[in-house]
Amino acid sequence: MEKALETYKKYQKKLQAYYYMMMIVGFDSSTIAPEGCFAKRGEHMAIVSEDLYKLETSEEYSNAIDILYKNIDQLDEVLQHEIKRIKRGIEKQKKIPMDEYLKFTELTAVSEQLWAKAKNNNDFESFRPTMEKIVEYWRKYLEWQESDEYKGFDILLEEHEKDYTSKEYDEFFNCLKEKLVPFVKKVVALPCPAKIDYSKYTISIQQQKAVCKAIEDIMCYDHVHGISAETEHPFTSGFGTYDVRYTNHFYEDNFVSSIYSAVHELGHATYELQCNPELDDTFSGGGCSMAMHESQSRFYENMIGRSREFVHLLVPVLEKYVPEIEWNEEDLYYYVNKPEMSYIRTEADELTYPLHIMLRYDLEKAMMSGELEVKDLPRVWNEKFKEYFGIEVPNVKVGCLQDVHWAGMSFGYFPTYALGSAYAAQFYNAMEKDIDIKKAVLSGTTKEINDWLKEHIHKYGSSKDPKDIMLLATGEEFNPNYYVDYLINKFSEMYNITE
């Protein structure tokens, strides 16, 4: 037992170093790496990945895990959870043939850059061969990982959110379809009450960056352990509580995009930074799941960032850095919350956002089952988009190529966005019982809110499962009706809907 623990700690240290390096390379690839480096980078990453594969599946490491697993009751609670998760991960990793794993990692080193080029050129056919390889890999992965417990697409869904499969997601989305979708269609048909249309204004990138820096201060971003950068598709990378990086994009004709991308990604960053630092050298640091992470970013972006109180803080910032525009608090509040059927998921208002996720969920299920082939993706995307949103898709740039996730090998991830939004509403409801959230925002920073989330969610890192954290933070199991009620109440008040 003692020797097994010593071996485990030795491998843990090595693996952490590899994972940290992989995070830094991934961040570099998406931000400042020169275009000409990626062919060679793919070769180098294949070599590194081979070493990593050997470490993760080595006999010595596996034996140590087996011994610890057999003596699980002798371990502390955090290590028990960690060993169970790692044993399962090793078993899954060993089912992947080495040659397939190496081809996969080499493909991931270049796929996002190929996607970005195809997207910007509005050229699906140039990315189709890569996309076909990605889908082919995941279909084979489902065959390798099939068990009595999980089969088909459920394997990927459950890997992204423990204990959630198509059964749970179908129930969740059916709830939204029944209770929320009719309300969405009613609201989007109503005229926006705002008198000023801020979409007609352009704001320089330099001015937008100044505004986002001020937002970092409002949200208490730790600049000692966190940085920001630019990328095509905003994301956050974190490794321990000591190195957290978020990215943003800037469009002169859409200043709201950079503002709420910043708030969203800073939500992710806050989660990473507020985990218990004692977990940094373990495999239990960082967010506990995809949906839990998304609950934090959506909580800050929508429930805090699009609140009247946050807009009240935002107006003086905009007046300072963009003085040439007349800023009206009421009109800006309506503008940043305006619900409309639109093409881009990341720019979608919070009311129509779940529809974007339902669309992707349907398409992922069809691709993984073989019902939908990659060559037909643009056509089927457009047909389903018309069905959900009632508008025609003009091109693949705002259609099936808009998101980086499939290029980044993430299948089964999209549903966690909607689930995370629903988690956030339940957390908001629980937080309201302890603190005055509106007053907390009007204080000028989100510190009091950050502190509540740290105590009830963040400090656990990934040492507990999402269902356990939900129960600890709210005293209840997950209930999607908090999300439905939150949206209906908010937009009924905005649009004076009384029935």
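Numbering follows the first chain given and starts at 1. The structure presented is a predicted model; accordingly, all values stated were derived computationally and were not measured. C-alpha atoms forming the largest set that superposes within 1.5 Å between two forms make up the rigid core. Compared with the form predicted together with another copy of the chain:
- When two forms of a protein are overlaid on their rigid core, residues whose CA moves 2 Å or more are considered shifted, and residue 111 is one of them between these two forms.
- Superposition on the rigid core between these two forms places the CA atom of residue 282 less than 2 Å from its counterpart.
- When the rigid core is held fixed, the Cα atom of residue 411 travels 2 angstroms or more between these two forms.
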Given for the second form:
Protein chains: 2
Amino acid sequence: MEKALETYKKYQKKLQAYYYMMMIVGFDSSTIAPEGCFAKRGEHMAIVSEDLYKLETSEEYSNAIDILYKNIDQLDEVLQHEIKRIKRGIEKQKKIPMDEYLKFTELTAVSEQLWAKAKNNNDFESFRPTMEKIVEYWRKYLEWQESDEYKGFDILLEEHEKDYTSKEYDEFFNCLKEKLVPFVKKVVALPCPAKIDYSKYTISIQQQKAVCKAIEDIMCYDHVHGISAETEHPFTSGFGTYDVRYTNHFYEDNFVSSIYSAVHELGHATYELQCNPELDDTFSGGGCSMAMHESQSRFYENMIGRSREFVHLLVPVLEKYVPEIEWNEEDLYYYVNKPEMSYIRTEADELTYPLHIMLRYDLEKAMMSGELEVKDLPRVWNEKFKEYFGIEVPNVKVGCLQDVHWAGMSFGYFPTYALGSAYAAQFYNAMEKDIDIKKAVLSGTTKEINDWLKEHIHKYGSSKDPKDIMLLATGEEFNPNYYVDYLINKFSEMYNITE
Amino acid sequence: MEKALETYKKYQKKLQAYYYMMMIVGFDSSTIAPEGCFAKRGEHMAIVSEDLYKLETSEEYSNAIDILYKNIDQLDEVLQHEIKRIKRGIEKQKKIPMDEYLKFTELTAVSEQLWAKAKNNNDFESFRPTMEKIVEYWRKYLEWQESDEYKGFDILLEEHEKDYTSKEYDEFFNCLKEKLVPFVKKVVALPCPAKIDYSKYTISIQQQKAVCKAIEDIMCYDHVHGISAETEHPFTSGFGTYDVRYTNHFYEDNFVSSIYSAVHELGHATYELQCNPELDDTFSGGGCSMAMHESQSRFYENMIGRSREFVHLLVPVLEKYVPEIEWNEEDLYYYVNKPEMSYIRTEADELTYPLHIMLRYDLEKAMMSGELEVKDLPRVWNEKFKEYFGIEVPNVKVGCLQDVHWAGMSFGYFPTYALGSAYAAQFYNAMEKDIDIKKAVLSGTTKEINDWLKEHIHKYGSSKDPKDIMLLATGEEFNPNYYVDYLINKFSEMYNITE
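Can you switch from the form predicted on its own and show the form predicted together with another copy of the chain instead?
Every chain and every other molecule in the complex is listed next, the one we just looked at coming first.
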């Protein structure tokens, strides 16, 4: 037992070293690596990955985990949670037939490129055979992983967000369908009361960068352990509490994009930076789940960043760095909160965003159950889109081929995005009982908010399940009504809707 | 034999993968890594380095090298050269007693920090005990490595530049002492004929970056395989011909620094990028030696970059990006070629630079022979400095503590800097027989020059010794007179000196 623990710690230390290197190389790939290096880089990384795989699956390490699992009651709470999670991953991996796994790996290696080409050519048929193979793989996967506890699509949902299955998601999305869809249709039909339309302005990239630096200060970004860089698609990657990196993009004709990408990614980064540093050397550091991570980024982006109080902080920053434009607080508030029916999920506003996810959830569920076949996907996508958004989809590029996720082998991942927003609303409600959030923002920094999130969510890292963190932080189980109420209240107030 | 070759190739492939990762992580460390990550990063890297060391010293790999060495005549030329070099490294390593090696490693881990502190406090005595240990180690090292072929300081010199010993260096530096020292003293006493003094201008960092981008174009930098970044101290790191990175620094009150750092580093980068790509998968890619690398960077920086023709190309670039300053070609030429007696090696101009190296060579030689003890180093440094430069050294910060090299365990490294400049002058002479260099520069890019260097030097990578490349490229053995003649001719013309 003691020896097993020692072996486990030894492997953990070694694996962390390799994961860290991989994180750095990955970040380099996404930011500055010369485009001509990728063929060779791929070869090098394949060699290192193979060594890493051997390490992860070595007999010595597996045996140690087995022994720890058998004596789990003797471990501390964090380690118990960790060992259970790792053991579960190993068990799941074992159920995949080796030949199928190899086929899956081969498919993964080519599918994204095929998708990108098909999307570019607006040609679903060229991607259809690949997409069929992907769906077929996952249907088989659901059979291999079937247990008394989980069946069908629930298996994938639960893998992406522990303890969340179609039961929870159906309840969540039904709530959206019932209350949000009719509300959204009402709001988007109303005229925007803003006098200045900020979409007509262009702002230099240098000025936008200065604004984003000021936002880092407002959000108390830790520059000792965190950096920023530029990429096409913003993202955050963190390793422990000591090396966190977020990226941003800058478009001269869309300054709101860089501002809210910064707030969003800084939300992810703050989560990573505020974990308990004692978890750094374990596998229990970092964010607890996809939805939980997304809840933090969206909490900052939407609940805080798109609030009147945050816009009030933004105006003097914009006046300082972009003095050539007239900044009106009220008009800017309406501009950054403008609801619109649009085709592209990643560009959607706060109000319509969950409808995009709802659509994908419906389709994934139908594909996994066998109810929907890939050949019918474009047609059904367009029909559902019309139903939820009230507009016709002109082509697959802005329709069912817009996202990389399915080509990237992800099924059951999309719903975590919407769930994240819903978590965020519930956290907001709980936080309000402890602190005056509006006043906290008006103080000039998000310090008080960061502290609350650290104490109630961030410090746990991934040492607890999302369900448990929800209970600890809010005193309640997940309840989607907070989210729907939040959206309806916010936009009713904005658009003077009384009902 | 065949199996040994296979094993060797397998290890080579694996080692390259790890070296590549280490290069990326190292570059990240030097550029954007958050300062708070280094303690943990150090722990992670120690683990990976240990694995790498095990790989490099594994029995299987050593045996394969032994077998290949015994059958060396059956290998192709590149592999012969490679195996001999590796075998030599292993033999040298074997002669170091393990306990001494461990002590050396411990010393290395702390010495740079101690040096930095001592330098900062202008306090030689606090660094003296460490420096004594370093010198003592190297003196013992010379005993362990003594052979019929090489004795004393020659051992270290030859390790840094194959086949170059005190015989070659003495001849070289004696030539400098005799001809250059009196000439330099004459030149620096003369008034500069330039009318505009560009040192009084400040130029924004953004403008300097635009100028450096234009320099990349002039020098035909390959943006598909090369990138640039910003660091305190400019450097170049390359891996194969597919991932080359150079860095630069920018000071508002010293625009010449960023311009010539760019030209210098792009020289290094061009060397890496123009190797034969077939050498990418071997240990024979990259630059052939320190002096050879330095010859390329200094060729571009001084012989090309500080020529009248290159300044002629710079003027329209500066007029475009820095229109607020009046640019006069002749005055700018004098400004970028201004000789001055100064204390700091890294800031020295082309003419006085070799005197700084000469001084260090004398002192290293005396320390290694036992003629000079560490306690006397500051005094002897200052005496020699007065002799060569004619000025008094005010303190050790700008005197014998200025460079990191000795604290970084490097002895015998300095002379390669001056040797690089001397190589460059000899290459220039050979190139002139084939192409009209001035006319080539005036064409607007260095394409023709790049091509000549590729064909005569770069393509070989490190598959040949410097001596052989010199012979192939110039048809002669190394001859320091080209360098001294070049400097005397250039500055005599500039300052109207007729013997």
